[in-house]
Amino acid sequence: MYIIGENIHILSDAVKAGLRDRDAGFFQKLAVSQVEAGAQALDLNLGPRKKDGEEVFPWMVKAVQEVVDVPLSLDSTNLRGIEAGLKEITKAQPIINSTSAEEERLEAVPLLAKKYNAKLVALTMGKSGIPVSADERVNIAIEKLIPRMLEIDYPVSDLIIDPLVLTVSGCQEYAPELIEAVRTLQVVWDPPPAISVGLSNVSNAVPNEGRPLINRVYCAMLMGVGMNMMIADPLDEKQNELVRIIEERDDSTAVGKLYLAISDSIAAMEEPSIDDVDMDDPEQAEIWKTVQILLNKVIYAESYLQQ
């Protein structure tokens, strides 16, 4: 699993304070901790930064590059800020996060990626927003995103399609559609572009204590359809262990065996079976209940684990 560390994110109060104070040491420590935990790239999501983007992105890149050598993903809608940051990248091939299929973005962002030899995350989203169905998301990729790359002679091998994870709180019915989009995107182009998701988006607006479990179960399901890249929290040790269990097919524990059964069922386009679950084991019961909300079989509520 190729993990792009998500922890330098403007929604974090600590990140906001670090940017305000230009605390390079804070960001360097956060960068190192993510890489040491297994992140193979780092997402630097600093928001639009309309007033100071052309100063803050280069500052951030310089600070982080002093302590890590992994690719940096510059995550913003501010193209001038992204370009200013790209000019300072001297180590690994950078990533631009992101373009969409909106005409203005699709015209400009791929050209910037080509100019700076950057990989490019492309969202399956048009002017009208995020499509509901898997087919609609796949169609945006094959009818708009990939053709634009070919038009400008941008290598599809550097393209990363993001079919957009939506939160189980409020958009629950779309969680299975994302699974099918990931499955389908791998067979619609030869060779297929890379596919990545923002894993923790699935648990946005969920109470903090419940988020890691939802993220992990969704990760197991998505790995079943071939996901091998994600923007996620590399500091979540249980998530890292889940990835290891599925990659190594380690069924030596009851929970590991259950996660493998869930992943394998999704891979086979079958529903996971309660026959694989020991409901007397609280951990297995919580995993099973989480599968049910992610498959839209049971309505999500904050108290779903107590039902």
The other form holds:
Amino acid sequence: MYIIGENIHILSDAVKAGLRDRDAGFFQKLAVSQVEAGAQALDLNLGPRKKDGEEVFPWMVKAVQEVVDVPLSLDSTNLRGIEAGLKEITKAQPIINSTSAEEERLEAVPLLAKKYNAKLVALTMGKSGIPVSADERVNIAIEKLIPRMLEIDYPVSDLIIDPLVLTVSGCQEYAPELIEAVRTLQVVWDPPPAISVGLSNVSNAVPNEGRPLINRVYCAMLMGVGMNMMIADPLDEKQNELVRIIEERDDSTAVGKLYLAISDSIAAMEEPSIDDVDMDDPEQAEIWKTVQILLNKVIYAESYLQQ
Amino acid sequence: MPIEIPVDKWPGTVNTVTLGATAADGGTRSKVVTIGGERSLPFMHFENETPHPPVIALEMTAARPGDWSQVLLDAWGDVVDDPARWAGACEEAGADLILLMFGLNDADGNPVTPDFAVGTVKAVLQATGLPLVVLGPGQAEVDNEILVPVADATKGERLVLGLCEDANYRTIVASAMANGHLVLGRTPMDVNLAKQLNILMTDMGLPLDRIVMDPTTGALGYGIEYGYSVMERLRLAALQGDAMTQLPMLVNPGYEAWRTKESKVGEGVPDTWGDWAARGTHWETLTAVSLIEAGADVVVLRHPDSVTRVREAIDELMTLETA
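So the form predicted alone is up there; where is the form predicted together with the partner chain?
Following is the full complex, with the preceding chain placed first.
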């Protein structure tokens, strides 16, 4: 699993404070801890930074590059800020996060990626928003995103398509469709673009104590359809353990065995079976209930585990 | 060419809920109303029979309503100043049950008290044999202050008490459980929140067959499609077997329709809008019938003429040919 570490994110209060104080040491620590935990790239989400993007991005890139060698993903809607940051890249091939299929973005962002030899995250989202169905999202990739890359002679192998994970709390019908979009996107082009998802978005608006389980179960399901890149928290040890279980096919524990069974069913386009679950084991019962909400079989509610 | 109608087989059933109790069951109602029990989407008679047709409630208030359309006040006349007479008029207009709504004040403009609430509910129960829904003004403190004594004073009647909402349900649920009543839960047009409230209420030990849910909706032209979708989604989940969504649904097309401009305003509108009173009842009737198609088990109306018209629609839907 290629994890793009998500922890340098403007929505975090600590990150906000660190930015305000231009506290390079804070970001260097956050970068090192993520890489040590296994992150193979780092996302730098600094928000729009309309006023000072052209100053903040270079500053951040320089600070983080002093301590880590991994690719940096410049995550903003401020293109000038991103370009200023790209100019300071001296180590690995950077990533621009992101373009969408909206005309203006798709016109400008790929050109920037080409100019600076950056990889490019492209969202399957057009001007009318994020479609529910897997097919429509795949169509955006085939009809809009990839053709634009070909048009400007940008290598599709440097393209990273993000089919957009939405929260199970309010956008539940999107959850199973996203799984199918990930499955299909791997076969739409030769060579195939990389596919990356923002895993923890699936539990946005879910109370904090409920989020890790939902993230883990969704991760197992997505790994079943071949997901091998995600923007995620590399410090989440239980999530790392889940990834290891699936990758190494470790069925030495009952829970591991269940996760593998779920992942394999999704891989085979079958519904996971309750026969694989020991409902007397509370941990397995919770995993099963979570599968049900992620497949949109049972309506999500904050207390869905109590049902 | 013969057309084969696809038939769905659903594993789930909507709960059957009985509102009101006769003397034989510890109440004083002359008739009770049973709702729910659906095993198919509305009026798919070729799949399963509809065990209980949708029912019509008429809404009345404990004190003369300050914000009702003049059309409604004209239709009801002076009974709006006397809850007992108003209840009788609702029964005469053909309602299956009555929804009695308390505001923050009594008829004299003073804050409602437990005595006023109990007195009003008792007077209404005496004036009509129909089952009764009793709702507080929707402010937690006032609701609890008046609904608890009402529940105590009417033990065994199987009233529907509300509103139970996310922030205030414990007292009302406990009080209903202790006195053999039912409750109404309301959530703001959201399937996740609707289900969550049902989990919380049943978690207190209240049996599912004593809860009715109000998923909230909008009037025709004012968001009815959102309400419709939420109701449809809840009903599909219920039929698929999700126990925490298998509750009969009560909605308020009367309240929603009569606060639209089209119903509320009689002057300064284009002539092509036609007769004010007719327009208002059209709006209410169309809103109600649409929500019945979405799966409503109880529609709460305000205008007596709408009762007749919605009843005709229900009768027609219940006897659809299913060749």
